[in-house]
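In structure tokens, the next block holds one chain alone, the form predicted on its own.
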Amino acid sequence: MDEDLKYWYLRDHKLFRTLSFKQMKQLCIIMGFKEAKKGEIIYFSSSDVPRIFVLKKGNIKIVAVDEDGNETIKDIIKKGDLFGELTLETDGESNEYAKVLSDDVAICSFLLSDFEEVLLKNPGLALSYTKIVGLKMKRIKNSYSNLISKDAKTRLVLFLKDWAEKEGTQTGNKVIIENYLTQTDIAQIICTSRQTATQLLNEMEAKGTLLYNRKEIIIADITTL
């Protein structure tokens, strides 16, 4: 990729904005980038070389695997989204990988040895970093406290309507979402059966409350979801 080009992908990240001139293009040196199709995998936690990744474009899943292969969607990555080995630290017990959801997506990435590197010599960029990660394992936390203590209904609600918030175009009280996600995936984000995800949104478009088909989901009156 053009250096110019490498440059401008990581200005517009709210990350390095801090950063001059000169520690951009050295980041630049460093960065790696690719492209990827719906259905591509393109991490594994298991990988013997860890990196740190930025989600430039598309949307992108992270799917925890258990000693069973019972299969979790842990996350959703979108634009401007960090993943990774985020801890800075390579956890031999943890199970997952990162999957395509959207048509197409850019990454940019970096080793994780060259990412620490960097953070040791720039204290307020580490301190952004910790700060962006620390709310992200927050969110990811506060939603694994909503599947414990809440029934599958409630958490299929709670997900819509935390995805309309960030995604959704709203008219008065109607919101679109552009649909990129499967029943299966929406049963794994929420942990519960696929049969018991298509039963709640079949239940949905029977009371008129939401239309969902695969471009996009409709949902009526958000206020009363």
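Given the form predicted on its own, state the structure of the form predicted in complex with a further copy of the same chain.
Here we give the lone chain, stripped of any partners or molecules.
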């Protein structure tokens, strides 16, 4: 791929704003690039060399498979998010893969070792990076405490609010979200059974607070959700 294009792919990520043109060039040389279509599965843990990924376009979900073959959604990664060995520490056995949710995605990646070297030469970048990882931790902690103290319905509402805020198109109090998740996905994200999620969504639809279909979710009034 053209080096110049790579440059722009990185340039617009807030993490790399602090870098000079020259430093950026260096990063681009070690950068990998990949595109994929909906439904494709991208393996990124264990087998391969550890990498850090930046999602430049689209949405993916990170799925973990446990000993019994059960699949759990670990994370939804959106445009601009980082994923992979964020902790800078290879963790052996975790069995995870990424599945493309949107029509297509573009992904940049670095080898963990290369990235570490760049961090060592750019303390400012290291600091920004730590903050991004920290932010991620904070979000995880938050959903963790929701899981403990809130019931399924509240969790669904919180999830929808969050989704609407991040990606919805708001007109007045009405918000339209492009829906690339199935109800099974949503259920897994808010940690409940598919049946419960379906029921809750239908309840909300019956009450008129919501309009659900496979293409989009329309929230009548985000303030009263």
